[in-house]
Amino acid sequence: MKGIIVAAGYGTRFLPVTKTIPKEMLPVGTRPSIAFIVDEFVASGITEIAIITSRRKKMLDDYFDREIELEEIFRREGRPDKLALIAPPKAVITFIRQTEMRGTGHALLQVKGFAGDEPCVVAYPDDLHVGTTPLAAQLAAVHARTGKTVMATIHESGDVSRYGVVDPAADGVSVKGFVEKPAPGSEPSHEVSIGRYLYTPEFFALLAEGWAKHVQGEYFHTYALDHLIAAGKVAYCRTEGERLDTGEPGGYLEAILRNAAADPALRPVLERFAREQLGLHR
């Protein structure tokens, strides 16, 4: 199974830094956020990955390339620990450029040939996953049982009006409807979609069909997804583990803090800051 990461957007919520630095390269700890997605794919057995980029995202290509000069320095110094930190992932990564910013549906059409005739996992790098079983592997397990396209979800007990909300079928796994940003009180459930999908090849055929009818403006993946839902060919997978939303500055800061709390080297710094600056005590 192949993996696709949609990373062509402007990242305007993080301006001015994203004027020159791709949002996907903003660090969570000492690693860029996109590295978490690649690691998730590799841990799920996915070793062929396409990253959809734009002309402003050359830094992504450089990051996943080898750094020959540093490798040689660390070899001479006998520093296998440093070599491990800069080693490229154990995957073949292809970069495919979206030359026009015409929406997520248009972006995914750029990788139709890469996806081929097999299911693939699509990730939007605003959503990071922390847990025992990688999220892509969780989606693959549901697909293996159902043969369907699979949407990753979380249960949101509060207001869901800013989310896409799943209308679950009675079997507890199939999707019978999907509502984007429902008005409060009109939501079909509190099962909300997050940025991870497993698409069957039929998805890309429908995506191309919708694009042929599209007139102007941005084109989104919802045309194909809605048609698959109507045909009873979509399931959902409630995420086991924790989802970190790095798509806006507040969520990004929370991801940094959670990463620091889990790092033995950084946790004392975080605790000291909490005591001295925030007046918090354990």
Second form
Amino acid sequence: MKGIIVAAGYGTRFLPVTKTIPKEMLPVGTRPSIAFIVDEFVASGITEIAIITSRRKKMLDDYFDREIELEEIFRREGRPDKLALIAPPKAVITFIRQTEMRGTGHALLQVKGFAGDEPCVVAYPDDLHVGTTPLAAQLAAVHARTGKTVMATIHESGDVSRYGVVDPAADGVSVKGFVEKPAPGSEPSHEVSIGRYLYTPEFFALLAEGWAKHVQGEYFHTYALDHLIAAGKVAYCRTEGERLDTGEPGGYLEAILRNAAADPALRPVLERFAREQLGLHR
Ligand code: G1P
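With the form predicted on its own already on screen, would you show the form predicted together with ligand G1P?
Okay, now the whole complex, with that chain kicking things off.
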């Protein structure tokens, strides 16, 4: 199985910093957020990864390359701890550019050749997963069981109008319908897509078919997904663990705080801040 990360977007919710720094490079602790997705892929056994970028995202290529000069210094100094920090991931990473911003469907068309005849897990770099089984591995397990395209979901008890919402079939795994951003009250369920998918090769074939008919404006992946759902070829996977949406400043802050809480060197800072600035006491 292969992995794809869609990282060509402008990142306008993080302007002005994203004028020059790709949103995917914003750090959670000392690591860029995209590194967490790559780790999750590698932990799921995925070793071939394509990152869809754009001409504004050159920094991503450099980040995943080796840093020979520093490697030499750390080797000379006998610092395996620092060498480990800059080691590239144990995966072959390919960068494919989307040369014009024409929507996520168009972005995914750029990796049709990369996907070939294998299923691929597609991630948007905003969604970080925290849990015992890596999310890509959870999707792969549902695919192995059903042979279908798989959407990762969570149960959202509140307002779901900012999500794509699944209409689940009675078997507890198949998707019989899907509504993107339903008006409040018209949602088919509270099972919402978290924008993480495992796509079969048929998805990419349908994507190309839809693109051939597309006239103007942005092109989304919904054409292909709707066709697969109508043919009964989509399943959903209720995500075990938690999802952090770093695509907006509040979710990004939460990711930073959680990371700090789990780091013995940073936790005391967080605790002092909670006590002194927020007046929180145990
Ligand atoms: C995308 C998907 C939507 C999904 C959401 C999760 O929407 O189209 O189905 O529920 O991600 O964040 P976006 O947030 O990009 O508008």
